[in-house]
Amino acid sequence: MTRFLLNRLAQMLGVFLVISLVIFMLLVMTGDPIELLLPPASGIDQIEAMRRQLGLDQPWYVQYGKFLRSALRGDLGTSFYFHEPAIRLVLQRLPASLELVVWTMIVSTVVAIPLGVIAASRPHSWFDRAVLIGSLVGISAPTFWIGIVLIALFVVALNVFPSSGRGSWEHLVLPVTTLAFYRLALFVRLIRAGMLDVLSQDYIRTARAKGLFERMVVYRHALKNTLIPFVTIGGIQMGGLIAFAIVTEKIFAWPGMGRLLLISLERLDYPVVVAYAIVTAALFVVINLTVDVLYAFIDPRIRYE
């Protein structure tokens, strides 16, 4: 365990240096933040002055390389529009996007795992057809489309919950309905079709032949044999939330980390951009690791050595 864990470690700083790498030449190629920070009247000297200031008269790859010796003390810049370590910002936002990702999770994964195993104990029933249709529908449904529409009808006609803002539960609830609405398709399908391979296995009819109560059988037996590529497939959608989110976080107005970086992006902020892409990517590492070891948990076979 403990070299899988160093080999990971050391994943990790490659993963940060690549990435940081890409981000900083696209931002480079992007355009001239000078243009957006100073008024279109500043004279040249007012923009030469600016760019020395802030380090950008010189060639990206001196840059780049001033970053890194920076990055390697935890300092990842400073904003150029809210002066303040663009680390910090990005932290002060992760709270928010965590809360965000996290409810969407726990409200996709409640939901999904009992509507998956009946549907998958009673194929070709009208409640297995329900499913499956509801399914497809959240699968072809566009995330915004899908704010958008809960806005108008719980927000605009009935006026039951808040269109923006972060604070009660009211203001997650239809975020967090957006953002669940694939997630609880894609892991009903996921887990149908998990269950069905399952169900028609062996020992399954062992365990029944024994006299064991279906509950135990489909529930203990059944579904543990099915969690693997439920919890591969489940990392990989919560790190696709934190890094992808932005789009709704913009919808609801919600002040997470997707919605700091589009102000970044318009104003080619740099420190705050790079300073996003890393700390997603950390998170993207921690769950994916989070991931390898609860295999070992849910199939005993499985060891890192």
Second form
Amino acid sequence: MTRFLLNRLAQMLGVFLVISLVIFMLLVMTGDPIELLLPPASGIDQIEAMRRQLGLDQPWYVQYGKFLRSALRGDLGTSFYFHEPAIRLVLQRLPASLELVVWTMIVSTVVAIPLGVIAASRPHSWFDRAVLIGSLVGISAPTFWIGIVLIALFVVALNVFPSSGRGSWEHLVLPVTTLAFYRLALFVRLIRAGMLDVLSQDYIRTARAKGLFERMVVYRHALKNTLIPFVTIGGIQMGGLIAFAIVTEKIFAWPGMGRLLLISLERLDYPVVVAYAIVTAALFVVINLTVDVLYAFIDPRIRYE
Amino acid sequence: MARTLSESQASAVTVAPRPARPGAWAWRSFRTSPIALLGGGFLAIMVALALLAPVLAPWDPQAQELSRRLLPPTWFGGAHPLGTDGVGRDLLSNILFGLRVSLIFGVLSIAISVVLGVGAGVAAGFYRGRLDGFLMRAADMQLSLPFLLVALAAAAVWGRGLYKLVIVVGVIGWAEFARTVRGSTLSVREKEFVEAARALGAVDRRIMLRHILPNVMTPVIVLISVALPRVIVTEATLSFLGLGVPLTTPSLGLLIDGGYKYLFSGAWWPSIMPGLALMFLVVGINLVGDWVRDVLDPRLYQRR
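Could the form predicted in complex with its partner chain be given as well, to go with the form predicted alone?
Let's see the whole complex now, leading with the same chain.
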């Protein structure tokens, strides 16, 4: 297990390096932030001085080498725009984004499990059909549009929740619902399909034959085996949520790192974009490792070499 | 993780019993499945609307008329059945052309993904060795990041433009196809008919194109049914974020972005209507996709 984890970490370090290099090179190719930083009437001297000051006059590999050396010291450069360390800017906004991601995972899992289980234990009932139709709509509606529909309903028409900002639990309701819509639909489908599969197996018949309560059979015996593929998909979805949080943060003016990324992309603020990429990559390492460990925990047959 | 899933699916698919006349069998199953008929009908309507947009659209989608800003929908009858947007453009016409852009985008970028991914997957599985190691490591690396995030990064760098975005999203889509096809290729290349072809003197290229390729396409079709809706929604999402197609393109994502600032002044239709159209298109594709998966997934096929 330890060796497996170390291996995984080494692999992820490689991913880090590649991600930083690719993003760095792409950004250097994109354009020159100087024009956006200085007032339009600046003279050539000013532009050249600024370029030297930011180190943009050197070839890309020198810039990247410098970047890597300081990255090892935990310094990912200074934002051209905010004049603050880029990594600090991103980390300051990380909790707000994680708040969205974690609540979305909790809400969609907690709601999806009973819906999926009940639907699977009564296949072709009206409840099952309603769940299936609802989940079809859920996986088909674009996340950003759901957010807009929710604002139209709950902010403009009913005025029950705030439409932007962060602070109280009321602020969380709409963004989390927006993000949870798709995951909930997907999870319900997965759990329903998994439960249907498991409930037709022999050991379930055995459990019923020995006179266990149906609830015991369904929740203790069947659900447990349904959760294994669910953990993988849950991990993938949690990664995806970090991406979709960008969209949600834009709609609800949520002060997270996704909104920072959009602003920084607009301003060609490279250091912030690279810092965002590195922090995100680190999040993926944590998520993937957690999924691997959970896997071994849920299914004792799985052993890592 | 995800690989174990798709690989087990892929290898299961290649050992599937093949019906004698797959075409006739598929058509019968389509006719008798209410889900497939509903989805097929839905999809057919949306595709027809998109293809016939130039004929059906009552107005030029780009024509702005500031005296007709934010007219509410009149539904049946009236000059603007679905109303107008913030700069006085006819919403119905824009949605029709937007559907067209969504469809063209989806089909073209999936085509790129399939060509690149299947090519790389067959080559990796057939030659194995270093090529395989390199390609699969690259695919693993890319797939450890979410699709939207990779697309967003690539689109932010390459800039706006419908066809640029088609290429970016198409190229990014290669990894999933490559990994699945490689898995199937690994098992197909050990089959007797491949050995027979080689014994008859067939060159590598002929074996790959004539003998392996037709036998690894089933999981590819299943993957297309999953990837197409995702690609279409990705274009809309990127356009909504301002990182997608240029402002002059009638994209549903851009329409929603443009309409969303009028929400608070009570005009809901410029942002809700285009999203509804997008959702109907995706629902149609997903329903047909569900049926495709039911038909092609051998485990479900045997259970029936």
